[in-house]
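The chain below stands alone and is given in structure tokens; this is the form predicted alone.
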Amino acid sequence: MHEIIEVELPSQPARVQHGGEGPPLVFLHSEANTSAWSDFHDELAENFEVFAPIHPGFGGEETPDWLTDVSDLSFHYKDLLQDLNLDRPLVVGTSIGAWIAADLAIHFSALLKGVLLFGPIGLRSSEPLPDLFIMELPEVLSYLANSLDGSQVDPMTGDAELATAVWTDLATQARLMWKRNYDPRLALRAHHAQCPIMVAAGHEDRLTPSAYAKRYAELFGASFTSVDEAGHLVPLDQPAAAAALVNSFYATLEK
């Protein structure tokens, strides 16, 4: 079970799932149309409480004037973070939601217990990453997670609504990303992150290339490890797997 909760931010209200018990974990999603309660949501209920905030601009909200770069994100959370008065929570995020928690990691580490990055992005890459703007839905999608049917959002065939929701949510990405696809300063800045983290990929990542996650696991002084039968989202693609890699890491935390 889980309810909605809104939160009155200086920048705007902040929609937040909310659900589970124990310790506090907050939850910063993907992009396409992937912020709703999911079975990866459910997994980590069963040991955490859990605040999963809809990214202002997705998950059909308009893009808000003031969102400009991912570090506008970060500053938003940190706002969240004090408002909802959570002591030191875990911090997941996956792809655009991993580069939002390792951006509140590197300006706001001590009000962090942790950081696991699944997939993340931001990185400038020595070889071109996939550009996923300018692919057809299906396209996208195959390039996201193994679990995600680009025949759902085929413009043709598939679900208008759906299509919809996952184009408003890559608009927004594409404003966060419309000068380039990663932050160059988040390479020189990732030394300002002082609380643990971990970087997660799946061994299947179209998306990001092995070295990519591990250039970002060395940054950021981070442990690494990677996700079998898992694509670049691997809370969608191997739910069960991702919530136990959780678990393992807040338990090395609490030693």
Contents of the next structure:
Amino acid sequence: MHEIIEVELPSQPARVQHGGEGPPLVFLHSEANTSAWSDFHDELAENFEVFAPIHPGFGGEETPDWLTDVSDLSFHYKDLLQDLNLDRPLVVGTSIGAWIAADLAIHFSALLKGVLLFGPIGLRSSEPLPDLFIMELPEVLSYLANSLDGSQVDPMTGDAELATAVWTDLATQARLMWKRNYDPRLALRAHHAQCPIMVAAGHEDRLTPSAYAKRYAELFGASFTSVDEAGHLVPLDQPAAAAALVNSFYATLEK
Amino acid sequence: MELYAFHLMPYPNIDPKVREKYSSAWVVYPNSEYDPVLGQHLYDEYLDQLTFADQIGFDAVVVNEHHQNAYGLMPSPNIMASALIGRTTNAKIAILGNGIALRDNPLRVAEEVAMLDVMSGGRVLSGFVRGIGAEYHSMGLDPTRSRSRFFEAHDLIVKAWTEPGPFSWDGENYQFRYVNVWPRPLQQPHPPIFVPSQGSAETLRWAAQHRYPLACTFVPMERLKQFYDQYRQYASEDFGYEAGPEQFGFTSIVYVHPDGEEAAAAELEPHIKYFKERAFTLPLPTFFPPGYTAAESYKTRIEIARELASSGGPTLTAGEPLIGSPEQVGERLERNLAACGAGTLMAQFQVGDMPHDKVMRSMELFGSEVMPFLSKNKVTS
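Given the form predicted alone above, I would also like to look at the protein as it appears in the form predicted in complex with its partner chain.
Okay, now the whole complex, with that chain kicking things off.
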């Protein structure tokens, strides 16, 4: 159904999951060991040629020294788009991946057809958001999605390998958002994102309140949709509904 | 053999009804539970205990750094060291250690330790620590940078102590146009540096390379032997020297009682229980936040956490318990040091909520009966 391609980039080699046919779509994954090809990818691959890279420092990789903030990843992915010769792809991101997609749009919107952000983070919140870094790992997963099984990653009783995989992803996330779980420049620069943008948030999101996602949409001049029976990671909780949103958003861009 | 008196300066009034609402006495346990009037009294007693250790012949008194918790009331070990300089005459002041990676300006540590060294007439031992994971929560510092900051802060402080200033420093984590620390330390080339370790291969090798003594806290004997053997192996194979016992020290709870082990253990037990259950408990994400170690080390931590859960918590005594009559404690102390080839015992007399009079009685017995026993053997050995 999909293959892994390796791409040499100035920052570091990228591992990209690749499958499907159609217009190009880049999917930027979420945190806590959720980068693998999933039902959502399969849904996307029915209508798009899907490129789903693994972020540097995620998917079992140690945090790279060169990585300091989310913009480092935007430039990493700009290099990837160019190396793959992707002509104005649709970019879809979820959670930390949505933050990267938003930042990519701020810097390089001319290279993108449109951006769909599922449960984006990275914006300053008036109330502190839950601290994923001090939670037990099962609790982390419960804040992210309804469909993830927290008991598997309990270090004391679950699978030590799986627990370590979630913890290693959180480590790179710590590098990006331990001190501040937002980028103060995001709000100041949102108007530079000139391509069409849509924000979608799970109706049962426990990580960010709906006002937060709406504020995100407002700053980026984006439309906003709420997805029923979904937590923070909408594509994991509702793969079919999330893919349908991608399709309908893409249809509006073709007009 | 060197004997150090080790202290955590714990808060002894952790209310179990409040404590049970929180996962730990660290980071999130509210400071409204701290009573500063009691706090003043505690500092007086704890400093009296360490001062007494100097009077009965301990080679050093030990202070340390932990933040935002009821486990130890010394966020600034240098302030305690300063208080001890005026109260003690012979003992070294062992700061084990300053959390150098926790400072945005490590030169502040270079300055303060140099001041303490000058003020004390060269009695300072300077430990450097990375700080346990909890400190990164409390200080708002990215744990993924902790190793890099620790090594760089160390290099910077040692250079500031040993090379003429001003010089400039342009590192990964710290940048200074002018490094020119006044005063300079009295001891040359600098106060002896100690390194506490939880046994990661990287730290052991680095300590062996610099010949820094290891000071291990609450590590069971089997693991101590592994750590020390590993260190000795690095020393001889990679750095061409034989590491002696003076390079190894570890903590142990000590409780001396005239009626022997059973009576001692019975008196000690509630304080151990308080310490383990109310003060020491650290949930894994607090102790080892994401990025604090490499993934492989995290897997080892999971194994250790599972071992501890099945064995009833951390080991507070490495080897035979130093709990009992003066003779029992003296003999076991010697055997424990010999068992792992260590030269320094860091004795912790005060535990958890143990009251002052109990601590002092145990210390007095240690001074009057264990010390002479040990020095007699020192002469004959």
